[in-house]
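Okay, so here's just one chain, in structure tokens, the form predicted on its own.
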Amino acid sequence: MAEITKEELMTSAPKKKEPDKAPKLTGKIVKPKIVRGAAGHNKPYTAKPELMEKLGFPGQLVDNWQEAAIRKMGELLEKYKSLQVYMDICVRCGACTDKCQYFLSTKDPNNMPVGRAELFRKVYRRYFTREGKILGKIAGAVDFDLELLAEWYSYFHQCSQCRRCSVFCPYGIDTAEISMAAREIMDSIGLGEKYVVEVLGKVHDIGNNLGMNPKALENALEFVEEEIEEETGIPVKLPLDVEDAEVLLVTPSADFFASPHMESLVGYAKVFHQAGINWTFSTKASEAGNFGMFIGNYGQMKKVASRINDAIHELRPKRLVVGECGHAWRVAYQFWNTLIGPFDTLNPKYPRPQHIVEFTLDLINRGALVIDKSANDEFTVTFHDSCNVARATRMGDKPGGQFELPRELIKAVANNYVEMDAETIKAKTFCCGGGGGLLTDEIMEVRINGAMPRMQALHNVMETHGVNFMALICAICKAQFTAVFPKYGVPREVAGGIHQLVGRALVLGAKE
């Protein structure tokens, strides 16, 4: 890599002149030949000083950045023992090399999970191992200089933290945790990514990722109510800030704003209405997503999650349900109890957060909802397992519920279902290509390439079985696929939510 200055490192990514082109859809996912540095030019915009300082980070790269970064690395190694283990146990066996969607599409060896982790590991060896301090490069240890920091900034922002590599690693090394640590180190020295830092600032200032103030949220819900009544003739309400409700629904703010997210919002509302359940949204808890996880910063995660805690204590709901968002469900499932728990004010029968999928499926199985599956007969449906749901959570009470319950719900509301290739679903699912803080337009090339494996699998079932709807339970997946589908020649409308299908099939006013 050519020499780089501090000023060049902090310069925002240049705008691309040529439109981004997608790989050709052949239906095959091929292990590529290595092209060193092929993706090194990709990097997101750096965050402005005022955005960084708002979150408590330095506004720009600090003068003693190397010393500060090494000190921070030491803190994280001490705090997270798993990180130290991951640094020491990798034997570079190669099991992970072709498991990352970004390597498969870019051919860059630094996008191999082991290659990306090695960017971190060689700094670790240099400053935290005896052999690295004595032998240097002979031991695979190098100084942490600006050129290496530039590689960190590029390649650790080409990891969606999907954890597919960990499924295939014989030691279970979690490259996502390494990427999170790298990003936290970079933020701590003043080198932050604009998109994630900006979103976190909106949550802290206004309450959700889109920056919708309470009045805008109220107007959005009223708009959806009007749309449902115009369509069905039935006044379905989307209540806000109702005290002592049976259910508090916390959903990604994208559900209030854009398509196809809003179609799932309609589905949620119809479910609660038809089941006769007293429920509510909260202006305080108007965001299920938590971008603090993307930078691995526990303090930011806790601050974002505190809004849910405030809403629970102010509104006193009996149950807590989470909408269609992959990383939001991961944070709710894995972290909320530590961040904002225990949930000792909830109904003891439902002491933990539930996913909207398990909530709705339970109602259908108990006969509380009347379903007309033929309403979705125009669709042949397949399902994309969101990486955070598939590899970091569970639904229901049985192992594998995160795989089976979404499929059961889809089959309960649609007659035509087709599964994609077994090597691309469930625990082996490929990321949409836009997760982990990568959903920003200046790295659209990364996003298009990252979507390639999923697009190949989707292409197969579209060609062989006529699939024309890919059901999703993740807001980021919805935003990503609707953006990249046209690059691959696939209509945006092929992407939609599970509760979009539920809303279409649910018969309002009918009784079992």
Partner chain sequence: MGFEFNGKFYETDDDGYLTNLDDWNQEVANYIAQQEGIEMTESHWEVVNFLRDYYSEYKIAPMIKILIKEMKKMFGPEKGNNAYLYQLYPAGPALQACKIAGLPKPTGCV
Contents of the next structure:
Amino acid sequence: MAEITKEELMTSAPKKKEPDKAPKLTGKIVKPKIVRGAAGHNKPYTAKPELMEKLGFPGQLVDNWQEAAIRKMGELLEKYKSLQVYMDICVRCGACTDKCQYFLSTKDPNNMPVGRAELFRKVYRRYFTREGKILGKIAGAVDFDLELLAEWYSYFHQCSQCRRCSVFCPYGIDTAEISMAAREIMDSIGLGEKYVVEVLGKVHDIGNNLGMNPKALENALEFVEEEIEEETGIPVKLPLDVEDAEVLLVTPSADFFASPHMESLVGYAKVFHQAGINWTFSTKASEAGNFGMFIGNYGQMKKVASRINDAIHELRPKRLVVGECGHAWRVAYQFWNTLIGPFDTLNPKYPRPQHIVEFTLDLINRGALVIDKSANDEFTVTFHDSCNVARATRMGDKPGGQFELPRELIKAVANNYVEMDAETIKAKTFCCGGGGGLLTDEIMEVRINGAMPRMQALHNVMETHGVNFMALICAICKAQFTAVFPKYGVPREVAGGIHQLVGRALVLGAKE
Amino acid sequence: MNGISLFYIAFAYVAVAIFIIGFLARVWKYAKTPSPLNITLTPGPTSTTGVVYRMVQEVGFFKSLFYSNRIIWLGGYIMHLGLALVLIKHFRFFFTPAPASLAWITTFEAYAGFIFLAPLLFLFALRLITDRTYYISLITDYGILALLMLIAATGILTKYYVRTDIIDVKAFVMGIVSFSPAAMPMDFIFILHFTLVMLLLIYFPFSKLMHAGGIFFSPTRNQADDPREVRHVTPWAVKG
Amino acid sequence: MGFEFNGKFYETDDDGYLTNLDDWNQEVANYIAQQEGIEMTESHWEVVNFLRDYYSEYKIAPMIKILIKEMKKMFGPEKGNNAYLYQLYPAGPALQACKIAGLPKPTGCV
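What would you give as the form predicted together with the partner chain, now that the form predicted on its own is on the page?
Full complex below, order starting with the chain above.
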């Protein structure tokens, strides 16, 4: 990489004039020959000082950034076993080199999981190991200079923390942990990603990623109620801030705003209505997503999660259910109990928290809902396993329930279901390309590329089986595919939520 | 006893001390560094027994690597197998009389060194051939392979070609183990072999070879998938 | 960041969205539209005006569904749909319509 100044590093790259082109859809995922530096020009906008300071980070790159970064690295090595162990034990065997969606599409070797991790390790070895201090470059130990920092900023924002590499690593090395630590270090020296930092600021100020205030939220819910009533003639309610309800539903705020997210919102509402369960949303907990995880900042993650706890104490629900959102479900499933648990006030008969798919499928299996599968006959459905759901969570009691339950639910509400290539689903699923804080338009090239493996697999089933609906359980997946489908020549409408299908097939008012 | 013997005896004590202390210090660091959150890779075992089974599959069969890349698995697995045979074979130098339970090793006696050396060559070549692994390989990666190959080669030479006297070697090693030093066999190939092994022991705790101890501390593999049932608590995470 | 127009400097974010809601007027909207390659017709203006009205009340752009429903009222059922919206603003309502309306870019998982 060429010489770079602090100012250049902090300046957001100018927008490209030519539109981003998508790779060709051939149905095949080919292991490419490496092209050095092919994706190095990608970088998301940097966060402005006022946004950074709001989260307690320095406004801009501090003068002694190198010293501060190394100090922070030392601190994280003491705090995270994952980071410490993963710094030491990689043998560079190469097993992960062809597993990342960003490498397969950009061909840039720094987008190979080990290539990305080595950007971190070369600094670690230089300042924290005897091997690196004595042997220097021979042992791959390198000074942390501005050029390397620029590479960090570029490539650690081309990792969606999807954990696919970890599946294939003989030691389970999880690049997500390393990229989270890298972002935490960059934030701590004043180099933050605008998208994530801005969203976190909105959660703290207003309560959700979108910055939707209670009045707007109320308006959106009323609108959805009107829509459902217009369509079905049945007054389905979407209650807000109801005390002592049976269920508090926490869902990504995108469900109140975007398409096709909102169709799943309709689905949730119909399920609760038809099951006759008293439920509520909360203005305080109007966001399931937790971008604190993307930047590896424990304090931010805990602060965002604490809003859920506040809502539980204010509204006193008996159960806690989480809507369709991938990384949110990871934070909820793996981290909430630690961050804001134990959930002593919630009914222990049900999982704390419970996923909306677990919730709805349970109702269907108990015969509490009447389903007309033919309502979805116009669709041939496939299912995209969201990376965070697949590799960091579970549904139900058995390992792998996170794969089986969504499929069971789809098959319970739709007649035509087709599976994509086995190498691209379940534990081996590819990220949609927009996860982990990459869902921002200035790096659309990264997003389009990242979607490539999934697009190839989808292309295959569209061609061979006429698939015209890819069911999703993640707000980021929905937004990402809606944005990149047109670039690949696939209609936007092919992307939708599982509860969109549920909502269509659910027969309202048919009970008794 | 001559000066060379004295030097090598001292060298051996220093090397072994560095290895043991260095290894334990590293493992101690892994053990005491907290894991603030449950980050197990799913689908995964939901119980401790399940975690042990998962670890056995990984350490005993390199399961993930097998599903990831059969060629690297083949090279890596046979290399480690060869290493295990070679190590077991060397146990005979540490016990008098040699334990009867190790008698079966004589079956592999003749091949052990080759089972170790051949995959090392294969892994070395693999690094050079694939553009992706060539890109990520450090000089030290080749260096460790080269060091192991030299150790294997000199070991094979002492057995088949220059035939170091096994009785003398055993006396020398037993002398070190029992703290009553005996003279070193003055055989160039053996001395070279011994020197390289000591260098390996010294380098071990400071290198990627720590994967040997580190794998047991990998949180994605050693945690049970039970975060909803069991609250995962570490001091700083609950305070922070 | 920002741009000069009619002798006045307009501050924007990295993507060219006006930073100050009050800086907006028809002329500057026309100018931004021009940069986006859009010629403002009556229908374009109706969408923009609705977005601004909604924003001034709710401090956020309306969800697309609300916008489309409103378009149904404004243009009739055959034009009150997603396709027509994208015909007006090919890069999407959030990316182009909000920009021309002088609203901040909606971000989150959208």
